[in-house]
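This document starts with one chain, in the form predicted alone, laid out as structure tokens.
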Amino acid sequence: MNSYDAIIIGAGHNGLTTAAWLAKAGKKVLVLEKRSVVGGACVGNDAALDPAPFSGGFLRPDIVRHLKLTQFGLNPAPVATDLISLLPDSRQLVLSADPVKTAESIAQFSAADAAKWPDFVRFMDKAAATLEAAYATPIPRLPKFSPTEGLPLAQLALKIRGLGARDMYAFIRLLPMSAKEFLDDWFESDALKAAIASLGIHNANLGVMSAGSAYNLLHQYLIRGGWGQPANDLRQVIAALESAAKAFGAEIRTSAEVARVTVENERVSGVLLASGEQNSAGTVLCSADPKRTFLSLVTPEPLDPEFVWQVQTLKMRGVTAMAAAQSAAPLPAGTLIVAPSLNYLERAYDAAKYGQISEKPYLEITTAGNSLSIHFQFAPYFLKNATWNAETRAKLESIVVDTLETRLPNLKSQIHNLKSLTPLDLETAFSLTEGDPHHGQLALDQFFFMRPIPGYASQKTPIAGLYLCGSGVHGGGGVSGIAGRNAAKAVLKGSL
């Protein structure tokens, strides 16, 4: 039996961030990855051609600095891309990092909205910075906690107060609002509101009229660093993290499936691999989602029945499918979306409510030369009167091509090598329960103090020495590394 200071389950971006952070602190670290490649949801089965659950994102700047990732091949600052709304009348609405370019594009639809744009971006940047501060704040276990544990919350409250009365009120008010309500307060153009609101339903089982979709909008704006997906290759992100972790001394093993987290006297003792091999550690960090962690990897005996029930009732409810394809002709550079109106987006969500694949979906297409990465909503994990099989996959792919053809004429004859991932594929290939890339919906009852469940937002679990470091915890969701960083800090604070 090999012994380590910490064992990390899963070599996705969060697992690798945790591993590199702990190894840099001098800890003996082992990373175990079920798949034959590292990268998790950032990398397809064939890194060059297959779709992956995530098509964009970037690590937070403090992670890049602390782990010195630029020395391991990571671009220091991912370039923001334009978010380009493809409208039915062949017009395009462009949301760019360049405020002048954006204002000119918005002016096609509303001069008043173009005038408001700079103030809106100013508020979004301040709100995103506040949300990032909240994600970096350790969340104590409520309702009882010591004054020392409460100090970070007091510091966060001061930061929120520092927004000023107007922006503080707007930030707090935003969190429970629907994307439509939030944007109705700012703009009059339906095309503009729909383009922005698309971020509010991205990877979420929500419509633009659902409470909490404005919070998801702000979350997406933060982890993207703007409107479009960052123009960086997630394979490069993973390669840099892997190289850094190894350089700091971490051991990374692929094709090493963990069968069980071993527990002795209510404290973690290590892991048992599917091969029968055992490895011991006083600390185990799991980057799998909470349901998979506590209902599959940990036997229920050491867990309180109330805690198990809360885990069982976590809302996963994936509604996302992905596709990748090649085009014979170059495509417009940027992040292209099919989101022409608020009603269009809400009707796309209506399909999910009834267990159907949306016939007129919200699409987000990330382009890189002749390659397309296509995000499809809504395609619910639980279909009514159907299952995910060859027939439903064919239907999904047909809708993708037909929808793109309406916005990019002649694409149907140029597209080839189309491959898709259904929600069931996301579960079976990437261990995403119910096909949810966020490891649990970013809903009002599953965020901040209540993520993943009330009382356990600090990465700690009821089992001493077992931590969560995946997207299902506070600050998680998408590619940012926040959850992995926070978990590593929590472990080091506990004097591993």
The other form holds:
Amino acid sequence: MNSYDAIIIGAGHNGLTTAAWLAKAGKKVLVLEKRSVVGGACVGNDAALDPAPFSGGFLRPDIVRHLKLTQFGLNPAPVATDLISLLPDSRQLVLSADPVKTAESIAQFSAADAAKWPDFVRFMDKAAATLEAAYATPIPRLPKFSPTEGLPLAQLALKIRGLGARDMYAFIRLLPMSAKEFLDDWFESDALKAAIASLGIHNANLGVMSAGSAYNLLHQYLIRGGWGQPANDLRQVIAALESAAKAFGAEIRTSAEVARVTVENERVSGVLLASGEQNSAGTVLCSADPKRTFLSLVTPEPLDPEFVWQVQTLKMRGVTAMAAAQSAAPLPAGTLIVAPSLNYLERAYDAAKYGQISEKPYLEITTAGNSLSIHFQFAPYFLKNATWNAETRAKLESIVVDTLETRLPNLKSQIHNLKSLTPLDLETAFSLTEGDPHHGQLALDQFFFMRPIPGYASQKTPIAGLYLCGSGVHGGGGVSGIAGRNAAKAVLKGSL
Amino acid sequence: MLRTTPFHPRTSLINQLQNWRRWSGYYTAGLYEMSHEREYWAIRNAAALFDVSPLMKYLIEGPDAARLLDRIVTRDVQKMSIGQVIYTPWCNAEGKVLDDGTVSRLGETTFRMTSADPNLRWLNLNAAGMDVSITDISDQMAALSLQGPKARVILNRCAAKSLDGLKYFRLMENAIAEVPVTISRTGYTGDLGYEIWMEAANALPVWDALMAAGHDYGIAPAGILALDVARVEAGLILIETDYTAAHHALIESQKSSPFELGLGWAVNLEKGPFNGKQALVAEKAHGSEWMFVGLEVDWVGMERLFHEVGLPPQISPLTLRASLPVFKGSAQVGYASSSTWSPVLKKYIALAHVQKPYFEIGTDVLLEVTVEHQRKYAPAKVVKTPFYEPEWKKK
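I would like to compare: after the form predicted alone, may I see the structure of the form predicted in complex with the partner chain?
Time for the whole complex; same chain goes first.
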């Protein structure tokens, strides 16, 4: 039996961030990964060609700096790619990091909107910075907390106030709004509003008219660093994290499935592998989602049954499917979306409400050379009167191809090697409960001090020494490393 | 609309006052005759037959059955032998009592739990991640309680197998009137007594056989009023009277730990994790602020209070399920939650919650009583419970 300062379950981007962060602080760290490859939801099975739950993303700049990831092969912060909305009349709306270029594109649809664009981006950047500060703020256990725990909260409140009265109200008001209502306040062009609103439903079981989709919009904008997906290869992010963690002294083991987190006297004592091997550690950080963590990785005895019930009722409800393919014909560069109108997106979501696969889906296509990665919504994990099987997969794939054909004519005859991930695949192959890439919906009742569970947003769990470091906690959702970083900081601040 | 128990065709015919009370959604007899006195004396001198079918009953089966119950209750279920019954409270994560009842080990992986409140949700919550099946058998299973010094001889007259070898808090499979029954040596009277468990559909022949076998011994069907006197004499607590279930408490101070209810003997802090363990370990270390004790009222002192207004003592023959403040000098130090005249002891007794340090045995306190519409203070002493424990209870 080997002994460690900390054992991290899962070598996804958050697990690796935590591992590298703790190893850099001199801790003896072991990372255990069930799959034969590291990277979690960022990396498909055959690293080169298979689809993964995430087709793009980057780590927060402070993580890149702290872990010196550029020394480990990571390109410095990439610019977000252009978000290109492919419209049915073959026009394109391009949202770019360059405001002048974007305003020109918007002017095709509305001169007034084009004029407002710089103001809108300025607001979004301020709001995103505020959200990032909120994500970096350790959330104490409400309502009782010590003054030292309350200090960061007070600092956050000051930061929000620092937005100035108008933006402060706009920021707070934004959070519970629907993406549609939020954008109606700014713009008149439906095509423009739909393109922006697509971020609001990305990986969420929400429509553009659902409360809280404006918050998800801001969240996506923050972690992407703009409109399209970051212009980098996720595999490179993972490779850099892995190299950094190893260089700092972390031990990473793949094909090492964890059977149980072991608990003695209400305190974590280590981890039992499926192979029967036991490793001991006073601190265990689990990057699996909260359901998997509390309902299968720990025995229920030390947990309050009411807490277990709250875990059982967490909303996962994945609605995302992924596909990857190669094309013989050249592909446009950037992040291409099929999101022509607000109504189109809302209809796509309607299907999910009724347990059906959207016939006219929201697609986000990222391209790299002749490869495409396709993000598909809505494909609900829970299908009505059907399950995810060969038949429903074939239906999903045919909708993907047919929808692509409406925007990129003749692509159908050019693409080959199409592979898909249904929400069930996300669960079985990537351990994402109910196929939710966010480890729990980023919904109004599951965010900030309520993520994952009211009272437990501080990475700590009811079991002493057990921490959550995955996407399911405050700050998590998508690729950013925030949850992994926060967990490492929380552990270092504690007794370890 | 309340439901009727499987014995209603019999009990409804003999309930002279048609005095019915509500118990878990069922009609249950308050008393059968004009007064509950004969029913009470049947408990203490002969045998009384209670219809206890409204008890909540759960069948817990599967490889993790013992593990589930051990996680819920405060006593060690893993150590139970097959055929053993335990009385136990169970707590929430804060170590506050949710309910109390019995757990019977019917087999290696089969248990029956009885409770006062519905517990299906709680059982299922606790079973997350365990290989166990939980069935609410409350409606399928009828139950009778035969209590009193003649209970054994009556059962021996009508049961297929002799009860002589059945020890206190053990159970056996048996048959009465050819109906398969489980008989446990348990009860709620502090006397010799048995509880008889059977399929609801086969209930009536069992009632008839017991009544026939008990006729010569003075068996009496008995209701809640008589039971309430006997259980206070036995020092047995009643949910929502002597304590508030933590799930129903409106404020923190209404909740009680098992230690505060005098059930410390039923808390095993040596076993593995169970609900409330951490809180109970801490409470044990610090000592409890409250204790549940017996109070024996000084009869001469009580008589004097009535004499002052020119009356002989006016004492209700019924158990009072109401809060009576308990004082030390002029300071309130607790409250009695059940109080009664004990006919067998010829004493006025009470079950009371008393604060540290006044719960020590032998402490003199005052119990508030109302004499001719005025508040008076009767001298009383903290005593050990049970107040009444006949030698034949466990023999």
